[in-house]
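Given next, in structure tokens, is a single chain: the form predicted alone.
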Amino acid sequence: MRALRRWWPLVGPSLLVTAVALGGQFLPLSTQLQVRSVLVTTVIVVALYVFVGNSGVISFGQVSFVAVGAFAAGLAAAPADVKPTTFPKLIPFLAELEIGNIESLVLAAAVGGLFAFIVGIPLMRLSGLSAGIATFAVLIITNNVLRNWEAIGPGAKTLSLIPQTTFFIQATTGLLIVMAVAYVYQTSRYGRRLRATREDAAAAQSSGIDVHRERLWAFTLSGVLGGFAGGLLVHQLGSITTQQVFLDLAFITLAMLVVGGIGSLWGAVVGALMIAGLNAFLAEAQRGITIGSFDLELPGGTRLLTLGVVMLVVVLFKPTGLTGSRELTWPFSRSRFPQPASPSEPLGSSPGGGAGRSEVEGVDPSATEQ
């Protein structure tokens, strides 16, 4: 029972994800594709949570790592015999490269992590609005490089002929792996030190915590998971364009995290499944669907309008998200991790009124159980 209580914040969301995946296999083929898309989107949101949720620093640049991971995996897995004619400007190494599904996912994770580490060295010295603008600039630069530099990719054209291997088993397994990595990180001493910087960076630094280093490690890990998510995405779609991994994906995934609860893994999973599922359903409804004996066809624009209203209502009436930024614990008690301070609270204050001494010192309040 003690082990179950400790691991329930991971087991609970894992059971929810598994139930969604199992249930999706009994739906019509067109709907199955949407369910797989929801699972892959949840991988992206969890990768985003690893940095944003633990550090408290808003980043728009995590989709950059999804993009480079998607294009790296897609180019590496595409048939080598068609690349010279389809993409004649590719450098010889990429034109001749052809690897399998698993190898391409590993490559995507490695490329995403390396890219995150390089750009994170200067960026992780920033906080607040400056960090948000800088990471947004990284997203813009990444998109322009991928769109215009045809020596490393298809440029403005569609990267196609990619083996479609991200079906239910691979999508679910990939999501469970990413969730496990996220949970192990947040409960490790590295994750607790980063959360201490989120609560009060000055107090954490005075306690001997290197804020820049802790943020950089989390940023890099988020890049690894984001690149891996990009690999899953490109193997699910079978093709990719730069527009598919740009502004729309960046804003919708961040909104999913905020709606679910930015400070918890449980919130990341719930927000992603709910918003992505609603988005997929409304997209199908705009094209016309049949529910039992009832035909439903929504007017164009209903999807974006409904999503906007849902997000607005949640932010207005539940600022900490649907889960309150708390982990799901056994027996559904409040999380041992304090939620992030709301905008109305002074910087460095915790919901209980203090800075959270045990976390500032990097000590887990439940360390005696571990």
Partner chain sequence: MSFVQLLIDATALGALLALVAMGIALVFGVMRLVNFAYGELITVGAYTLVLTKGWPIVLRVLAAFVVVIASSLLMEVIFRPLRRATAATMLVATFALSFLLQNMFLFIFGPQGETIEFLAPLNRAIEIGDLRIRWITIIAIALGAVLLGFMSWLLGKTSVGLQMRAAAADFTTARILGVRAGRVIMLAFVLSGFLAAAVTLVLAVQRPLATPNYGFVVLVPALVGVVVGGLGKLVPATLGGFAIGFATVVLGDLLPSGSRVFLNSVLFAIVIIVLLVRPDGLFTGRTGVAERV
Given for the second form:
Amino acid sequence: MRALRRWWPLVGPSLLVTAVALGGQFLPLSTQLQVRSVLVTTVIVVALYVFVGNSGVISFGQVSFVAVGAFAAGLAAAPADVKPTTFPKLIPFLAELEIGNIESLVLAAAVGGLFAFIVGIPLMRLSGLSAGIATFAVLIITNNVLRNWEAIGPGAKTLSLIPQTTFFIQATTGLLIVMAVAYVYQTSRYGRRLRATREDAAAAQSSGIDVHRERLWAFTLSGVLGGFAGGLLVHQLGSITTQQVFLDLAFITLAMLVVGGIGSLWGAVVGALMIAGLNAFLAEAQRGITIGSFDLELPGGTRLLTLGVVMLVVVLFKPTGLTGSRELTWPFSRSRFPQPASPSEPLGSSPGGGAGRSEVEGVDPSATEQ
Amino acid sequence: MSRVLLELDHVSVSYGSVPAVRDLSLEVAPGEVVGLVGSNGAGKSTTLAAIMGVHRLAAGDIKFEGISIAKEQPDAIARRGVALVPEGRHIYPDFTVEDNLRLGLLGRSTREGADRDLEWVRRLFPAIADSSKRMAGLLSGGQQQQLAIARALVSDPRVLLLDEPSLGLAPSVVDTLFDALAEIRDKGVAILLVEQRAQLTVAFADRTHVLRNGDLVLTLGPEDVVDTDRMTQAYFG
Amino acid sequence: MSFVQLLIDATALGALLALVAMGIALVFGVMRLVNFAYGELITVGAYTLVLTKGWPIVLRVLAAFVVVIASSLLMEVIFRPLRRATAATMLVATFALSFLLQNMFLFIFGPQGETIEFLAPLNRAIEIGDLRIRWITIIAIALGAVLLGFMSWLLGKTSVGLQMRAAAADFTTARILGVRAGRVIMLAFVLSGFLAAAVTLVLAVQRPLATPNYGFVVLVPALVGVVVGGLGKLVPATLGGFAIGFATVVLGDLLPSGSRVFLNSVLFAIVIIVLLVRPDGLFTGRTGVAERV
Ligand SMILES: Nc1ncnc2c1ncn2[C@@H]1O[C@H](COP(=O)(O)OP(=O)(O)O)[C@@H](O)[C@H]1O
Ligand SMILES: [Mg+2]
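Now that the form predicted alone has been shown, please provide the structure of the form predicted in complex with its partner chain.
Whole complex next, starting from this chain.
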């Protein structure tokens, strides 16, 4: 029971995710496909959260790692007999390669992590908007290279015929694994040190935390998870273009994270499930669906408009996100003051203060408002 | 109009859930100098910022000329005749001295008399008049402090809030500073003076309050300067 | 392409992006808000010109200014809840607005684009020796110079300008001194709307097809320029916008034609290097403003 309560911030969201995935199994096939895409999107958002949420540094660049993961997995797993004809400029090694599903996911994670590590070494010296723009630059470069250097990328063409393996089982376990890694990291020594730098990096630095190194760890881990997500994505879609893992995806996943609550795993999961779920629902509704005795058919374009309105309204009026950037707390506690969900340092939490607040100081980004 | 110019009535201010000033009441009458001393973190700056409308009150009320200003914005409070010389001066280092002074004029309720006031502060602080085209950041520390005070004065305030004006200044410069403050007082501008130099403040002010951890613990008059016990308390807050 | 020709073309794009950069920096100065939706003001202007096709030119220009400035003020109202928000929240909020507006344009006008038909003859070139200079290029440079001159007069020599600079440099102190925060912020949005409208007029001649992402494609390089130049200060930010525009054209010419597709990579690699070497901005003095994030 104790353990369950301690791990609840991970177990709770995992149960939710499992319920969503299982629930999807009983729905029509088109809806199952949507549920799968929601799960994969959630993987991307959790990967993004591992860096952005724990470091407090905004990054538009994490989708670069999704992109390289997706194309590493996709190019390596696509059938060797068609690659040389579709992609004549592909280097022989890649053209002849044809690996299985699990290897391809591992490869995606490795490539994503390696790329993030290399990029992170210089970039993690930056903070604030400079970091945001620099990561944005990484995304532009990644896309530009994948799109135009046909020796290692698909060019402007669609990469297709990739074995579709991201079904219910892989999408769900993939997400659960990524969430577990994210949670173990954030509650580890490394994660806690990094979270201490969010509020005041200079103060953390002077108290002996190597901000650059801690950020680099998170960035690399986020790259591993992002690459893995890219692998899942490409094996879910079966075909992909460079534009599918570019600006739109970067912005929308960042928005999902902020809508849910940038500073918590629970926020990442809720934001992704909500927005991606809404997105999927609206996509269906545009094609026409029947709910009970109602026939609903929304005009084309409604989907993106609605998403935009929802994102804007949440961000404007609930800036800490739907979850307030807090982890999920154990719901069956008798005490009015539930224990801190994650074992964060109790720094600055004053006894008797914080009634009704379930988290210690420092998790809620709004607490730093002047 | 009441006899009191500025009145703090059981004022409390908190940062988040951490209280910085508790239940503080004090008054400043026209033409008076009131001191506020206490060690670092006692809540002095917070008090001045709250008067200026920069921090919202957790409890209590602040009245200026009998009217509550607790809910007003800083710029409105400035135009009513309250001027703050903030801790650390906060002049604009990349602006010319002239531009820094012109910014002070924004706090006036009327343009009338602006030239007279400008002339007065230039007489009061000749060093500033001499370097009006220079970047303010190039002035010496003492001159920057003078500029910050001059900037507050040209807003034609009825009460001047000063936050540790002597901080970081050489003793001789501090003397000049207090001479200027005396002249300002003699012009009829009331002063609420926050300082760490308790001796100097107690001697200069009509009344000096000692703040400790957000609480007002002691009030001293100029005659207490010779009372070692009470002065010790003032020093250590 | 001759060297002079190259310089002229580079200057023209630089001038345009400098105006966009200044529009972004004006609002950032007083609100610490990086407005991703700024590009949509330009798009609004473009669609205004589309909808006023057939009107007298003067009225179309007037309509563009009125609609764009009004939209900018509307944005100010929308962003009011953000005044005390964290940088991440602000960034995502303005992005969400940009996303929403682009999709609104898509919904209303469709993806295929609408012809603007605005002063197309200005695309004709005059030939001086072997130089071919389009009228609109000359106009872009001249307009850039005039507007930058006007803005530096307004900011440097007038009382409102002084107030805006003070608010941008130290907002709290400005308010203590009596600067009316609400008014200064509103003025910043009016001016930045004014600049967006001016940019629209030039772009409408150069790129006569209005699409939902019409302004966004201009915003992105300008925004990068702003950060590279130095976000906290107006002049460095504006120079940054100019530099990005200028560098884009020059690099495009320098790169061998086979690798011209990698222009973006080269450009953004330079951006990263500049950010690493000068995180406070390329054109700021040593007294760079500390980042708030
Ligand atoms: N911006 C702030 N956020 C949180 N706490 C603050 C802030 N400013 C001051 N404090 C705290 O409030 C208390 C009073 O500070 P202050 O008014 O600056 O004291 P003083 O001016 O007497 O040195 C101190 O404990 C200080 O740490
Ligand atoms: Mg102080």
